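Presented below, as structure tokens, is a lone chain in the form predicted on its own.
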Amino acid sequence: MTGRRLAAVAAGLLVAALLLLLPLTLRPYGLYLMSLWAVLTIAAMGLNLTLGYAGQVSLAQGAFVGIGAYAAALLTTAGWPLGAGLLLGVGLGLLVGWLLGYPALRVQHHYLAFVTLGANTLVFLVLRNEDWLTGGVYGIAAIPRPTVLGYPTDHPLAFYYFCLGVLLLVGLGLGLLLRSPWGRAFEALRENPVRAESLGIDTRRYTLLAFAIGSAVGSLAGAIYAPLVQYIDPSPFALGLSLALLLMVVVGGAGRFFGPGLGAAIAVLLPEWLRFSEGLYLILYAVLVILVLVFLPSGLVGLADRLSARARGEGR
């Protein structure tokens, strides 16, 4: 095994062990902010299929977690098992991306990313102004949490676990993917979608796959959200959202498998670091995050692996 590889694995480990460990010493608001951290980074995983891996740009991840979150509650409190609830988020993710992705066929770059602004904005106002369905803005309370396996998840450990087992399955069946000759077709479709073409890749196929499988996943993070927060209405999935996760996409490391975990680890946790600064914390995650945007382009992970490129560089 050769160095690089030795230096992965006790990452890896490493990170595994915080991630198991680090939450039996928390208090339930540290429990909360990993859990959150945990489905936030399924979203982004979603859409760096979509963004970093495909090329797509969308500004409506947001939007399809709030469907997620809305057909679990829906579900759950009609007294549907939250099994249900992502069933049923999950295939309304599938079908609304795939019928996004057409635009994509006819329009690329910021003009593709007007078209899923709008895409964000209509979902939002349905679920704000269709009170029948929806709640609207009351929005829908008292959300059960899931029993699994027999064991409930009331309890704020219980249900972090429930969230990073799922990130865990989430991140397998996309590393999977990625691995697949899907996967080197959404690269391809990036890099350059006319060679693609000429390579014999149906771009048109491809294009709509990787709407609809990162608007899936996103779907899947909000049928976890509702759960964890136990009432959802449609303000955290306005726009804010969808550009909050674009951004931990690209700080993380567009089209890099760990980006969306960093990316999403800065976003949630690095405001609650700097709330020493009181009314300043704000201007300070703001000057950090165009500093990483400036410096970085390709992310904290493609830092990484540029220190570990030199590294061995200068061992030879």
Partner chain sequence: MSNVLQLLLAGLATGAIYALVAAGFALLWQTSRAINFAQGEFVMLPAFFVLAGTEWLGLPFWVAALLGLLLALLLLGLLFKRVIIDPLLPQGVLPVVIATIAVGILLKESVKEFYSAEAQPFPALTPGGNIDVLGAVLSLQDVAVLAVAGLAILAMQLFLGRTRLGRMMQATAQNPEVAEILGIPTRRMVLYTFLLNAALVTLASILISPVYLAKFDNGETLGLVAFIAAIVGGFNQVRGAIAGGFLVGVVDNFGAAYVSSDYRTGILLLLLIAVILLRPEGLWGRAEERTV
Given for the second form:
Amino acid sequence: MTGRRLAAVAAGLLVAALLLLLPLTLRPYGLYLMSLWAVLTIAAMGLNLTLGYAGQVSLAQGAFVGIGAYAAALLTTAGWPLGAGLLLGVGLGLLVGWLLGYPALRVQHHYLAFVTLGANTLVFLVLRNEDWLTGGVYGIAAIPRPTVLGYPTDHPLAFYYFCLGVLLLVGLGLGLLLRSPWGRAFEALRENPVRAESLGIDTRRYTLLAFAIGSAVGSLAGAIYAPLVQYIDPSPFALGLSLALLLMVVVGGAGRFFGPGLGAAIAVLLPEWLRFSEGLYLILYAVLVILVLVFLPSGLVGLADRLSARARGEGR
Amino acid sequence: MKRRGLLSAIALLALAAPAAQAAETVRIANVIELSGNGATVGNMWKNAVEMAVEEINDAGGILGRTIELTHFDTQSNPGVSRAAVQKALDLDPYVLLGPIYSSSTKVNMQLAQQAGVPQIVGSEASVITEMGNPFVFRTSLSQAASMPKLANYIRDGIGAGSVAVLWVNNDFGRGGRDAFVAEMEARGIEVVADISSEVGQSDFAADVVKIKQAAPDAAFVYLHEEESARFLREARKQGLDIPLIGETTLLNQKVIELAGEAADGVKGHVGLSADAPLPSIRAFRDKFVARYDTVPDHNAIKGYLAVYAVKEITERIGGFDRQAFADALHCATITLEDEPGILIDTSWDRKGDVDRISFLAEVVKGEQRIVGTLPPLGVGCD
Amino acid sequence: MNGLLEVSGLTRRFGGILAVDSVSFAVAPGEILGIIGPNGSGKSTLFNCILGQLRPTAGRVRFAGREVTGLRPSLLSRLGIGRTFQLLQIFPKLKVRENLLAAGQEHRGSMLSRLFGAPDAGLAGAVEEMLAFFRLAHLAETPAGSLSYGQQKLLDIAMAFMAGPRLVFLDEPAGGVNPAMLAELEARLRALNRERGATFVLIEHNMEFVMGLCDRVLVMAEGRVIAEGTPREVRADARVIEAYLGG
Amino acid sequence: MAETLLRIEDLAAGYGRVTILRGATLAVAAGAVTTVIGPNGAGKSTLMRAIFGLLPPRAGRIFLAGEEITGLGPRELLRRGVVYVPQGRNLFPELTVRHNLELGAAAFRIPDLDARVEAMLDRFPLLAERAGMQASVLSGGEQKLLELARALLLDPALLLIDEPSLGLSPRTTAEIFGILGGLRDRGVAILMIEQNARSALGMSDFGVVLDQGRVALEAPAADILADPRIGRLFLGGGIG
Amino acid sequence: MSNVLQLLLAGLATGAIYALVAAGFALLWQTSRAINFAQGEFVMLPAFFVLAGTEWLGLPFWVAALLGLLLALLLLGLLFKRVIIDPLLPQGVLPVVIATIAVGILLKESVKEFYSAEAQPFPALTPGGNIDVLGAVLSLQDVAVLAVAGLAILAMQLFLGRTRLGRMMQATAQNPEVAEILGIPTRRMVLYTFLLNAALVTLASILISPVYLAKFDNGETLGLVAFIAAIVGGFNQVRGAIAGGFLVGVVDNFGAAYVSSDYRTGILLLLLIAVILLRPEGLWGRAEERTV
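Let me have the form predicted together with its partner chain next, following on from the form predicted on its own.
Starting with the chain above, the whole complex follows.
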């Protein structure tokens, strides 16, 4: 037990060191990828709450990233600080996510997948068509990067640390949430909703909360995405992003705390590793997803657990 | 957990690849659509760029330096294009070429501006040169420049008093539509139907019915190639017998190939065309066909002349200073006499927009025919 | 009788069929009431109507003097009605301790206080007590799914008790339990009743179990209550034997 | 006792972690009706599903006319003349009565299938009248009749039937029992599960009492009917 | 008036394709509870099999079409069932949903990578030419689509209803447990529905590609619309799905013409969400029995 804890602490320190120090050696492109990884991890962590912990399928997470991105872009280009954009984005994400939860009270599984898929496209259509508000297909350009505690984040490295900081805060918050009675109620909802309800757990309310919180975290990711790319238009927030986030969660390990980080790392870095076979990476990624589903239902994080468990078993 | 360490190590290798640059070379980075929806247009551009670079290097390079060309794929995706430009900038290039898709250009041009690297793009959306970016330059007429020519043609050539507009609902289509509608209003021509369509839309029955119901004198069609072809077939089927007018894409060889005889009779304005009745273009066309075994399109011409513009301007400023290059390209005019590789006399204005002659064309029996030449707008710098 | 639970005229119709036909009965505090009857006599439907899974066509349910007809299960639970299910229902991927915490957490504090983990400290004592009472303490940190069937059955019942309910419905508690475990189960339930005054209503097919445990038995056939009395009375009732043996 | 057609030795079966049948041993005589009674949860339906190969037995063996059939699936058993009518409603509601009937043998290469279907319809005029209607419009009794007719299409030697009276009126139950009696007279062996213990045993040759997964009593039906312990079986106290 | 008729006829012609695709979708669901999120890509792919046959191997069109059908039966029928559905279905609906999303990406990107990212012209089944129907125009290709799709639907219904094999498949779909008890080889019946689905999407592919061109991303819209058709019509009944296909084709055209072309997709999606929430079994579906 102590050996295991020691190994976990060592691994954690290693990862922390990599996340903190590796970027110092990177050029802007590498920093951009690392920042993108942080943003996608946050968005996937939100979906992991809804899907992995509470068991509610959502194919609309990309739309919430879009909502957050637009909230941040509109407010910051109008001269407000990014904090205001974050608040507005998270607020909208909570509200719209809560509403999206209502269909989940009536239908489940594939029906819910279709409803959320439809919702994603509806959000996209609104972002594109209501150009009085969103700028339509022209998008919003020159999104400024925030000044955090007096430090401007215009430099890629500074912005990366900003993203990393937000990721850590979100991770901390979600970690605490998942260990709280709320988190237990989400898992109970996934494991056995009928039993949960009979034990006094208000499954309706927790279902709505799971959608609202997971979606709001997605919007939070969007609110950082906007200053990262500094130009947004509706196209990145169509269905494709939702599907990509879903696959990240599944590949990393749904219902595993570190699953989204690993899934996002693969999604962001795989195309880089596969430069020798330009364009093949999506094909390989799809194959990887299928292999994970068939052979590793608990995702790559689950595989790591299993391998380390086996290593310990053999050591004895 | 061990695995994560490994991942990061690989990431390190992948991300931190530094590029040593030899003293006698100059690096040009080409960020372009090599895969995805834009693969066709991007590969035309890329092939022509490669051809131009090779020619210049064979002739001794620019000011004695050999051009080192690196390609980056945007995958026709704006987000990826931004990453690709970032990656290209990490190589510290002298000039950036591409991309063609306006949505991609809009996402990544800010990066080049921040890095102070001149970027010569193939995009047509008006907005690109309207953001006050001093490092962005076009190779083709912007929508703002081509729409007035087209509008004049609709008024004078067709004699239409009312038009329908059918456009694809993305930034390309919307930009063209906005510029076109403004020109129509300026000329007192009524837009009686204003119809948006989706990228990838397959069924144009409703769109044609709407045009028929509005009964305009002509219809302006501003869609991508495949959607243009699908629309033309449906229009032919429903017997829509008004002039169908378009911009460069509608008269593209690809549309003609896909739409078959339904494309016959389509008229419009073409900024650049491999069929242009100019000896320089004809010579280029022959060289390209000999080398790649396909007929070049306007995107090939754009890529080719972009490289020669870099050569000419650099020689004019006599060194490899990016700021000086950008300053010099603004308000520059390059003629065939200055540099034959420019293919067609071209001027840049203060915003980075180009001005030059353009053509009126028509599809006759499955071929694009140039039926007239329009003079430059002559706005330039003064 | 001063009933903790009073069911009056409860009726449930499926299409043309009366699954439950005007059933009335009451449960006194501290009582163990058994409901028996042949297959298809309407016992499960009756449970489902009382416990908020099905909406009754007619009739009323009162609990501790309050009308609770048609309330949602989570509300009933918070009012003090616990239950177990025919096929046992636990949270297999959660640890045994987490199962028990999940079972008790909604009965303390506010929604907001739960977010900040407040109830868990207050529940710790109750969890330890349940673990000890059901002899599951050594399994507290084990995922519930890897327990034996009998242990899961005990956990299932322990979960129903985490909230300190005033009345617990047991749906076939002996179903699938091997004879050795059955004695343990009966002893635990009896202890809960004697030592803590727990009140039970149970459906059960294992007659020995019912007859040994229950103070009073209700016999259902074709949706109606056809007999009621002590186990001894019911066992001697000719109508009951008829109902089981058929015409 | 007559010649044994089906012999079951120490059979155990269950679902998931639960074992329901805990070692049952019994025999089914050829050309006779054997009825299994017992309280709910005694393992009656589990026994039948295990015999028919729908549940893998966890222990024990099954013999049909001396040949071991343990673990064989429905197709093999149907080929050997064993058919099974489960409890509840087992028709295809959107197919016609005729087509439901035909499916009793459609999965096997039977050259005179059409003729057999016609013959069966002749035998049950009630079904012939409704041959073209969707099965969902039949009454409960008619549905059971159709299921029975469907099971007979393969000319079985042994019919396994689970609770035929469930949900039927006493009159309809009597009709179904009448048909079963007629089948026995034609030489079909029947193994039946019934809650309606009295009337079922009344028409049976043999009875088997199942309690807690084991056979508590196996005797001629009349003897079981006369046994005063039967009432106790259902109301606790066991039989032994 | 002729415009209304024009929209109706065009909607029906497109709807016929949706009906084919939706019917296959419903069949898979009925017999195996498998949701195929790659159904759109399934329709996109066979056209490229045919093109590979004619362009790369120089085969005549009909031979290539036959080859395409065989490949589809093998890859989209047999292999899909064995490699994706069989291992994942026991884990529940959600893993199947995610896996088929991945399959869709795999097919789409493979076509893009190994054939072409560009739209390809596809040989027409009929000569060009139009016929006039009360002032509305139908191309011969539309007529062929309507006729072939209609015949295929009819043939499928006849096969399912009038042949013993078809009825065994129906029996397996309606109640697999009872079908098993009657000795029907249910696993083989389920395989047949996968093959039937593969045949349906191949037919749809060959019918639709001459009009809409063959392109790697055609499945995105097509799959979505076919889902909507299947759900709106009724997921658990082939007839419902077919009716849904025609309805969606018509609604799409009228919506684009008379409501909003900006929100063209949105109209269908709102229809979908409304049906799921108000009548989950679909407009023509059968309510599934739910046990409490």
